[in-house]
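Okay, so here's just one chain, in structure tokens, the form predicted alone.
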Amino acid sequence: MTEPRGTLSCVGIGMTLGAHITPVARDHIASSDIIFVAASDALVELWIHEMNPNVHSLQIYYAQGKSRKQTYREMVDVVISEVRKGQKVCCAFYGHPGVFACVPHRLIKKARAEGFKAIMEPGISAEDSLIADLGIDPGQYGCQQYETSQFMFYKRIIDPSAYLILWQIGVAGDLTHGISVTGSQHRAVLLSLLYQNYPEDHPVIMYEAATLVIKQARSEEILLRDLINAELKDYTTLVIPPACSLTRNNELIKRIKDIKLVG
């Protein structure tokens, strides 16, 4: 008799509790042997508990002053250990499990490398909610998006004629990989970088998706320079609209027009 083979599913529950989850994700939660939940809101765990009572929180691995790198390693280890036992394991994550979440990617890669079946089920992400709430069409002007600290730590070529979206603006410039919101000195460094492409009085938007149907998304417009003292959470997103018009590439367009159709 062969040993039971464990499986892993990493599913997205969307941003708004109970409203964004897909039927497939719900089925994975309901039919699994054990559920791990990565959500800071206790309501999420209670809601998932109604679908499957064997729920375990991954939030316990976060701690003040503890590196997120260590937290993520511990999360991966505890989940994989259950897969190795032959369990049907499901991990539920806010939004889309593949968007700005390294743990699901690491889990699936590790599980597959060890010969286990592992899948990812998408959910409505913070990006999807942002596009809907702010009425942004990424195809109109183009859109660049980065995790804020990564944007600061690496040299990027910014196009100010497109949208720029900076995720997790509240922990801008954090070198400790902790969970604390950084302060005005870190934001001043970020602003010095942004001022290379945007004027100080350029209007920007601070955005936070709604996680409950009874709440509204945060969509607060301020001037770029006022970001230094703005009230931010670790999950606040900064949206910078285009600061200049698109420049038409007439030379290239002429080349295309001069192409002779064949056949």
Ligand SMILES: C[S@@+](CC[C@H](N)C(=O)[O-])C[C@H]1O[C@@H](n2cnc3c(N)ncnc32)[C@H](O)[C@@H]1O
Second form
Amino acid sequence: MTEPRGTLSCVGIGMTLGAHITPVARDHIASSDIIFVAASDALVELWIHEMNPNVHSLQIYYAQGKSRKQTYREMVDVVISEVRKGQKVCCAFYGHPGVFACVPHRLIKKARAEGFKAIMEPGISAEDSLIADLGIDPGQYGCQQYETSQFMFYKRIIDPSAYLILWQIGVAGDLTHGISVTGSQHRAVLLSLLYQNYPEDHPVIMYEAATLVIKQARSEEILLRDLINAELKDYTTLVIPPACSLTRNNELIKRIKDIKLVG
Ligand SMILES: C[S@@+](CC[C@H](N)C(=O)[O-])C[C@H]1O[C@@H](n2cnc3c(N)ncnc32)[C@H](O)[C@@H]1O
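Switch from the form predicted alone to the form predicted together with this ligand and give that structure.
Then the entire complex follows, led off by the chain already shown.
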């Protein structure tokens, strides 16, 4: 007789409680032996509990003064240990499990490397809600997206004719990878970087998707310079619209026009 093999599914449950989940994600949650949930709202756990009572929170691994890197390692360890026991494991993450979230990617990679079946089921991410609520088409001018601290710690080439979306703006520049919102000194450093491409009075949008159907999304436009003292949460996303027009590449277009079409 062969031993039962563990499996892993990392599913997205979307941004708005109960409203964004796909039937496939719901099925994974309901049919698994054990569920881990990563969502800061306790209501989410209660809701998952109705689908499958064997639910465990991954939020408990976050702590003040503790690096998120350590938290992520612990999350991976606890989940993978259940897969190794032969359990059918499901991890439910708010939003999309593969968008600006390292734990689901690491889990799937590790589980597969150990020979287990592991899949990711997409969900509606903060970006999806942002596109709908702000009426932005990322294809209109193009769209760059960065995790804010990574954007600060590494040299990037910004294109100010495209949208720039900064994730985790609330913890901008935190070298300790903690969970507390950083303050005006960190934001001043970020602003000095952004001023290389954007005027100080450029309008930017602080965005927070509604997590309950009865709530409104926050979509607050401010001037870039006012970001320094703006109210930012760990779940705020910053949208910087283009600051200049697209520049047509006439030289390249001419080269294309000169191509002789065959047939
Ligand atoms: C670790 S990422 C997780 C993203 C998530 N996987 C998703 O699909 O949206 C956390 C960041 O997502 C964004 N985020 C999370 N909740 C949000 C919300 N309600 N509204 C807008 N952005 C949100 C913020 O930029 C936050 O710092």
